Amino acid sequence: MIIAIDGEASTGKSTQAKKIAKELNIDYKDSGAYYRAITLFLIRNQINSREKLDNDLLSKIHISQKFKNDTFSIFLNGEDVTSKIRGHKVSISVSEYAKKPEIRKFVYNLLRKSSKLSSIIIDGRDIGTVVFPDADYKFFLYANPEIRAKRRHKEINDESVKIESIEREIRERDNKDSTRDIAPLKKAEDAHVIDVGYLTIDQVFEEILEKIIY
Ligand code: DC
């Protein structure tokens, strides 16, 4: 079984996809984290969005997830990075990187492998619509830029962080995501859209287990 969660940046597409997978006992893989991870090394090597990426460099990024226990890690090379792909620079630069057709076919090449393994629930923006067409379940949350960015604020707890600025990254990844001209974020024909924005975590939670279930 595949089950996809696709949706706009901080609608809570993880936490959801992690609580269906402990939920139903199968595997969790965060589609995200592997545009990070490879940004991350990118950045650390001093590789810019704009070059191309050959196999030889491509073969030097060895990316493994883990859900575990209700936790989520990535190693990038051996070492564990779940916290510093989500580090600033990380985050305003990820999209631009994402874009590169040698990135995505990297990343849907790891999916498609784990997919093969065992049933599984993924998080992203296209894995409804390019990675894997024929899931058996798509899900695409949304929610106005504003609550999530409230929600976002909240989550981070630091009063230096302005609302006013995580609400214009949300809006740039957004843009970004949904124009690209290679699998741009959009919603799959056959998703069940759920708008998170006036719902809580356990009710979007009710709303997909449901779905899945009957
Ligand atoms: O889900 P996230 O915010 O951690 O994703 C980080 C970035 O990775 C997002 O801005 C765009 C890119 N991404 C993508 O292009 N395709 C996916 N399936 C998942 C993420």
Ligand code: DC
Given for the second form:
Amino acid sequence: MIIAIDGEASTGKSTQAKKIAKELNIDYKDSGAYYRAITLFLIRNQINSREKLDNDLLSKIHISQKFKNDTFSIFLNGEDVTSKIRGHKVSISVSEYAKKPEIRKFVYNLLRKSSKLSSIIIDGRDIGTVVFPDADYKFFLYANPEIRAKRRHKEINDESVKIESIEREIRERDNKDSTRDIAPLKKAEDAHVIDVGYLTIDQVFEEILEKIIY
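Show the form predicted alone, please, the one above being the form predicted in complex with the named molecule.
Here we give the lone chain, stripped of any partners or molecules.
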């Protein structure tokens, strides 16, 4: 079984995917973490996003993910880089690397290979449209940018960061995701659409779970 959760930035895709994985006892894959791990590798090797990446270089990148006891971990060539991929340098660089066709193809192959080993749930922005267009269940989460900005501001818990700047970043990310040439963010025609703006985490979870079980 393959479950795809796509959606806009800061709509709780990862949170829901992890909750569903635990509830159904299936594997969880974070597609964004793959791109971040690859970005970390390339930055460490001083390879900028404008360079063409050949298969010899990509063959040196080995990534694995683990989700156990509510804890997600990602390994790059055997090293646990779970916290490192969330660093500032990776965060501001990942979108430039992730839009490269050779990197997207590389990640797609990793995700598709993992789906052959067990049932999985994956969150991202093009899972139900590009990576797994034949997924058994597809969901698309969205919410008003202002609401998403307030939620992220609460998570950051830093009053020096203004909600207005977060909202601006979210709108810019939405525009970049939906207008990019390669695998743009869009709803799969057969996806279940959920406006998470005025729902609690548990309410969204129950709505997703109901669609899968019934």
